[in-house]
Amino acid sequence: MPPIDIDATVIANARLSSEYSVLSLAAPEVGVRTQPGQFVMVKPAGVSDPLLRRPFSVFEILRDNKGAVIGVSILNKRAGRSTRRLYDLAVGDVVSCLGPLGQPFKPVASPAKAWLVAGGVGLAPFATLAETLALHKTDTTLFYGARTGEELFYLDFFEALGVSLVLATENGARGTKGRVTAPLEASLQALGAGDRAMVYACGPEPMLKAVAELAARYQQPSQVSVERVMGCGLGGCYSCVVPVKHGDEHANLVRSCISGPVFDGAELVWE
């Protein structure tokens, strides 16, 4: 199906932290089209500063108490001036939402598990992965990354459809010390020779690249959504390459909006 563009209104801006908040949008279409892993480009409507939208994956798609899709939500975490202006909304603002755009993750089914890989924000596109896994009674686990155990979000969401937790914290305060492929790689180690786990993976790109490596290790699929600066969503722009394996020497750019964001990671050429 087509993306769309809506004036969605804010139906709740919710502050996790300082940095994060979850801004909920009312856009039922969008909502209704979007498969997980796509993505949504935003920026607060009539404005020309900032100009351009920013991508975002689609965080959770929102429902009222029958069942009936009411909008999108994503998660934002306050880094430049945009994602300021957003953290900074209030109910009832409006915001430019095209979507839903890109190419969604694979699921997969037993006997194959599903490790969802997140690191900091890179949590975003798993609840909705979550969710399409747990209609298909994947085995799922998410390993889950950040540097404080504040930044942790939505943990009973994820349990609450049966996912695995593995946690890991920069500083130590929960789950394991240290970087989330150290727990990640454990369990590749520990699977039994014939099982199969289908690696996915969101975040900083030196934990993308570490996963796709670690999957390849082992020799597990992965699919990997990766973050690029983008200019338009839609393929008119070319500015969010990703250099694309090609032949046994070249690599192609191929852009990310619209043959991405989500990649085989085997795919991929990491810098």
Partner chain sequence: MGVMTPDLSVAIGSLTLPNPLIAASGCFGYGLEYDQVVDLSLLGGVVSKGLFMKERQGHPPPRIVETPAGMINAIGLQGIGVHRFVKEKLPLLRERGARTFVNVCGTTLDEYVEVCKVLSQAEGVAAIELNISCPNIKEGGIQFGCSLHGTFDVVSAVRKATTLPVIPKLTPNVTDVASFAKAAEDAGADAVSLVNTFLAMAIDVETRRPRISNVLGGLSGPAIRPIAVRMVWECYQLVKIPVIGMGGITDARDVLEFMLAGATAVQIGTQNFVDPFIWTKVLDGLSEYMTRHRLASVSDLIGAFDPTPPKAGHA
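May I ask for the structure of the form predicted alone now, the form predicted in complex with the partner chain having been displayed?
Chain alone follows, minus partners and molecules.
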């Protein structure tokens, strides 16, 4: 379905910490169109600073108690002007919202396993993907890394879907001490002959590069969601290009807002 541009009312802004929040928007028209991995471009309505909207993966498809779609949420980290404004929004405020945009993840079904690798706010596209995988009855594991244990969010949400959790923190407070790629590699090494795991990843680009290279080393496929600065989200400004190649051909620059943000990890050329 094509994206739509609406003014969406804030229906909740749950502060998870002093830096993170989940902003819920009354945007049923966007929610019913969204597939896992797609994103929206948002900014508070009526403001000129910042001038441009900012891209966010759709975190949740929000539904009422009868199951009808009523909106979407985004996972926000307060880091700059745009994200501070979003963190400070209150119920009843209005947000300009364009979406859904971009190419989604391709879910796998049993007997393949689904391994979701999230770093920090890279958790964002995996709530909707985990729900879809649960419908497919796919054996799913979330490899989730953060700086501290307090920055590991929504664990109960994923466990309720039957997702197995493998955690890593830089300070060692929860799970493995260090980067999330360490337990991922251990799990890849433990795969049996003939086992197949689709490795999905979202997070900082160095993590994506490491995940894609690990998946390729152990002959497993990967899908990665890149995080690039986007001026428009519609392919008009060319601010979000990434190099991609197919097979032995030369790399071509493509716009991640329309050719991505989800790519085959084996086809991205890591700079």
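Values in this document were obtained by computation on a predicted structure and should not be read as measured data. Under this definition, the rigid core comprises the largest set of C-alpha atoms superposing within 1.5 Å between the forms. Positions refer to the first chain, counted from 1.
Once you line up the core between the two forms, the Cα of R15 stays within less than 2 Å of where it was.
Relative to the superposed rigid core, the position of the CA of R217 differs between the two forms by less than 2 Å.
Shown in the overlay between the two forms, fitted on the rigid core, is a CA shift at H246 of 2 Å or greater.
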